[in-house]
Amino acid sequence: MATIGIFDSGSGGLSVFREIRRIMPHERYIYFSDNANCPYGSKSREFITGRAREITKMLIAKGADLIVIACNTATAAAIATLRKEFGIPFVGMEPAVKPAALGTRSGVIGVLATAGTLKASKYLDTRDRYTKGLEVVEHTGQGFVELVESLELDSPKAYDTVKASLQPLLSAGADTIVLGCTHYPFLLPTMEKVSADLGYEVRFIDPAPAVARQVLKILEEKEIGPAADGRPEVELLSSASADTLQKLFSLSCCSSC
């Protein structure tokens, strides 16, 4: 049985956790929500790296064999430093620009992400590598993280907030939209409703399944998993109140509990 550490600025990384557990249902998981400092999008690179370093130390002390940085902003800011400083594998997030580029019919790709992710060299390099000849329209999901952390996933406020950020991408002709923050998939039903109400047929791309496959590949290469049977162990931790984490976990990840 492998011990997999996962962390995010808040509860959004549960969208990644549920995909990992879907293909590796019998492992031990430790999820840490740094919700005392959420969101990371407006924080400095130095602050995020410092938090990522401390969280990593804690997860390693608890036995993590591999750590998933289930946050695009933290991946961009800290993964290179963590890989240099710690002797275990790290898997990070990257906006799924390549599959979007391969799948677009209109030639226009939308990217919804935090401001930190959209400025990060990792994202910019990926965008420039795979989108030659295509138009890329970017927008921050303003207020999206706060909606998820407050569990306002299906409300008039959620609808209006999502519409405000989605409409510029749709109006620009994007037929494929990349979700560049792990909180955003929890708002996918609202995004689909907004798109349909505005008369657009859109494909949304969540990178979490690809991240899960990468975790499985690394564990198999290192011969430390996955376990064939046994009940999974899940430990949920947070730097502030765990109420939202527990509730979102129960809503989205707990079908096999």
Contents of the next structure:
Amino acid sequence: MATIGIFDSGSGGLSVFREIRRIMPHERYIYFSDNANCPYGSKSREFITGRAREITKMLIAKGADLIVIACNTATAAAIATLRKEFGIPFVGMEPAVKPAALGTRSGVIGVLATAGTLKASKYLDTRDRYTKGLEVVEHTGQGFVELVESLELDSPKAYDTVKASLQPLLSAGADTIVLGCTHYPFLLPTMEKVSADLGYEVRFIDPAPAVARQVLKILEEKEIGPAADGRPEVELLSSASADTLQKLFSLSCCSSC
Ligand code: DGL
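Having seen the form predicted alone, can you show the form predicted together with ligand DGL?
Now the full complex is given, and it begins with the chain already shown.
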């Protein structure tokens, strides 16, 4: 059985965790929410790398065989450093620009992500590689992380906040929108409602299932899993109150437990 460490600035990475657990239900999981320092989106690369390093050390001390950086911002800032410094496999978030480029009919792709992700070379390189001849419209999901951390997923405030960031992408003609932050999938029902109310048909792309498949592939290659019949175990840890983490875990990841 493999021990899989997962971390994010907060509870958003649970959107990745639920996909990993869906296809690997018998592993041991340790999820760490760095919510004392959330959001990462506006913080410096140095700060995020420092946090990622400390969290990695802790997860390895707890037995992690593989670490999933379930955060686009932290992946962009720190994955190269972590891979150099630590001798275990890391899986990070890839902005789903390539599937969006292949799927768009209007030729306009929207990308919703944090400011940190949108200015990182990891994202810019991917965008420039796969979107030649297409228009890419980018927007930060202003206030989205805070909504998810306060579990305001479908309130009137959530609706208005989502609308403010989504409308510019829709009115620019985006028919395919990449969710470039792991918190955002928790607002998907609200995003779909806003789009429908404004009269747009749009496809949202969440990279989490692809990330989960990558985790499975690496575990199989390294022959450390997946377990066929292990006793599943989940440890939820956080750097501040674990309230939101517990609640969102029960809402989103716990249908089978
Ligand atoms: N969920 C993270 C991401 O994917 C971090 C959001 C934040 O803390 O700003 O980018």
